[in-house]
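One chain comes next, on its own, written out as structure tokens in the form predicted on its own.
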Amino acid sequence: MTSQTVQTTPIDGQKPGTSGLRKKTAVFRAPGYLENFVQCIFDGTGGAQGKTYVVGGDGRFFNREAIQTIIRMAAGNGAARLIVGQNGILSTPAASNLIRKYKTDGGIILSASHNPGGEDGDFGVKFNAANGGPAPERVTDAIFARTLEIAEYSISDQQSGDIGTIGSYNVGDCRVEVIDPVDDYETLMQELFDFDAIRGLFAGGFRICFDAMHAVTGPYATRILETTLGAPRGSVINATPSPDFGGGHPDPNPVWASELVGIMSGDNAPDFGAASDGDGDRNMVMGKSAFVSPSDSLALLTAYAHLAPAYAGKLAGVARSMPTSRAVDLVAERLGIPCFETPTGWKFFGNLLDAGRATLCGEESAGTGSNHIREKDGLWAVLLWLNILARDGRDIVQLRADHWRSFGRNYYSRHDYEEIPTEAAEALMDALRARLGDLPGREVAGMQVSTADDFAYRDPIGDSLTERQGVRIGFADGSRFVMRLSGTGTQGATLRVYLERFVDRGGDHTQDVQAALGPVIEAAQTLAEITKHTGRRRADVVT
């Protein structure tokens, strides 16, 4: 095989977040621009050479020819085998699985999660570690490094073969071996879950509509839930990866669910409602007529995984990021078992995940895991709900009736005002912040602020400090807000509000959640003066 080495220079603007290097789709499509960053992927992890790696994708326009583009580069770089999913499609948990199962070096994943697709849609390429999970900032900082000051790349001259059939095929002296994207996944969930109890529900006339969302899950869906476990056939809906994610907007919650918040909301509703995203790494649950929080979902997963196989003994310890929601903290607490904070991203559960001192991990954001992999996993949130639900006997909307009665409620919310000029949002932050230290004892909106801070977080396992996290205002009653910029969008900045009420047990439990939070929600208009800054009175997305 020969290579070519081609001359290229740095381009700004390739700095990796938490979740990888996320541009409009255009933008990866300009020459060079792929190859300089997955160029600097390789060479801010060492090189490439004698390695073996992972790559798929969400199957979002431009995934396939992207992946085409990085065979011949891992080729080009001395690669000595790829494990690639076929037509290039591969969920993100079942990506990580794969690492892990194998042993590889890593994986590139091809996904802007939950971003609208399409040729004018967004992009997103990130690199995973030899864990499985999102690579640590030491090493997203070697790559961003290595994007000031690359000069050339290199690539093999020979094309990739197909990756739409089965199989194994060379590019020089790297093995390429295209495999079934499920299987792995699958045997995975079967060692983790009690299938029979779960075929046992659906034989018993239980209901389920899974909306994969034209996205990357619907094989994955299909599969296990219609095929293996017996779910009516249809109970998977918008099965098929669209690269334009059917023109939706690939993001389980109720505003763009909005298809299966109908369906749950009908006459005949099933008895329980799933979705999940872009690249299957977030999810979404629903009861008759109820949607469940992703803050309290990760709470009763908790109280009851115990009823899943793999979680029948003592959990270690349970985690969640700092914005989500305290109700998972009560949950720890009666358990006995220590609840970490952290902030916002997967990657910053992984060293708790690899040391065991963590086995459930949750986000606000709609994502959940366990220690099985080290990202958060849509479909195996729906399985691990469904063993529950199977062995319990009670339905999702009494199960969480219950608990908030003995446990109290979490009211919760988060407003997000999107594409804000940069300038502007950072402007915002930077006055609260300087704020803070005056903000204890003010009465605001009938409460009074507690506490006032940017949290920091010292990470138990390694002790580095991540700084500048995220402003919170606590309240003597308990209530709080948190305001954040996002680092997932492609286009200026989305400012995110998390606002949270406590009831205690006894108390009122079925308030509209918005006008529960209603104080909060005055509180942190005015303690950060949003319109003053935004221009925007309301909120774009309320979730």
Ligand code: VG1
The other form holds:
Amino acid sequence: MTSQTVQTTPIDGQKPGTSGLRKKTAVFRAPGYLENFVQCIFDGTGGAQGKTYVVGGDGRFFNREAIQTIIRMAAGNGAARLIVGQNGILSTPAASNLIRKYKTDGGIILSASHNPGGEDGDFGVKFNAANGGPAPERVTDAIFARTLEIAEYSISDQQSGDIGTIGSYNVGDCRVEVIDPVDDYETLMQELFDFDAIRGLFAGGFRICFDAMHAVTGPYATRILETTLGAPRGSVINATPSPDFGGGHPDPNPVWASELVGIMSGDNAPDFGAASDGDGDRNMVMGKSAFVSPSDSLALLTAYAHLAPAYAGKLAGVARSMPTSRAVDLVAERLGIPCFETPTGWKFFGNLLDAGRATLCGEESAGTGSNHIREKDGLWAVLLWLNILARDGRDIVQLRADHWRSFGRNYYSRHDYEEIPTEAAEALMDALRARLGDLPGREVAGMQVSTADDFAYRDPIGDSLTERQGVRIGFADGSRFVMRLSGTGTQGATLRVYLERFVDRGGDHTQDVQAALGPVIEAAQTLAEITKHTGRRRADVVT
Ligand code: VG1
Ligand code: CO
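Give me the form predicted together with the named molecule now, not the form predicted on its own.
Now the full complex is given, and it begins with the chain already shown.
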């Protein structure tokens, strides 16, 4: 085989964030940009010689060309074998499964997840390690370090071949296997859940609306929910992946999944609604006219996971990201299992899952998952819900009301201030950090500050320390807010304000969420001086 070595120079800003490297599509399409980063993935992980990788993406604009480049580069770098999703499609959880199942050396996943796609949208590249999980920080640091000194990359002279047809062929000495993206994933789901019970649920007239948001989950949800489990045709909407996600934000929350919210609030609404994001790793679930917050969903799934075959008697522990509400902590306490608190981003769950310390994990941003893979998994969460509903008999709204009665309710909301000038956002965070020592004891919005800190995480397995992961302000009545800057955006900074208020058993669990959080919202605005720093009076996206 012939391959060429192409001279290049370092490109600024190729630092992976919360979940891979994300940039405007146009940036990724610039000559050498993708090539530099992919070469640094190989170089930063000991080279590609003789290795096997999984390659696929969420189908967004530039997905196919990028995969063809990656195939040629893997071949040029001496990789032995590539497993590629047909047409370049693999959801993030499906890719994680393939990495583990076929014991590969890792995977390259092309996605900017919930960020809009298209020529003017965003693109992204993530590297997952041999455990199937997002590369931990020490690996992304090594990759980034390479981006600062790269001088050349290798690429095969040969074309990448057809990725639209299932089969295999060689690019030079590298074996390329194009596989059905859904088959192995479906097999795994069948092993975890009681598919007969779910079939019975649908046969009994239970109705679901699953909004795939024109993103990668469409083919997975259609096959599993409609073909295998017998949900009526049309239960999955927006099921065909489109390069720009139909012009929308493939972000499963009540703002961006408004079509689903409309259906679930209308006359004759289905019994259960769900949506997933661009790359299929996140989920939103709803009952009739009822949005179930991801934090509540995590708590409920933990409380009822024993109804699914894979988890009966098998919950070793749970883990949640720090800003996620503490509803799941209460469930873990009652179950007598540990509850771990990690920084935002799935990579921090990897060690806990590998060590068998956590079985279920979740984030407030609608990511939920388990030890079945090393990524969050949107359709998995929906199937776990269906398994629970099929076995329990109550509907999701009733189940949640009963849960609050038994545990109390953690009212919860996230307020995002998007595209703030980066300096203004950093000044806000710096000012808040500088005052942390003075805040305890202070009265604000009728509440007293009891704790104020900047979250640092000591990994209990790897012992690494990750600092400055978000400011947490706790109040004497158990309320709290958290502030951090997003690590997935591509333009300016996004300030995320996470708000939580606990109303114990016997309290009023039927309040409007924003009203219930009123004092906490006011306290956050006052203590962080959001308007002064950003000029904004209210958040852009409230979920
Ligand atoms: C966001 C979410 C975080 C999630 C990350 C990747 O990160 O808050 O919980 O893990 O997206 O999810 P940030 O840094 O913007 O807050 V995905 O589905 O984009 O891979
Ligand atoms: Co995602």
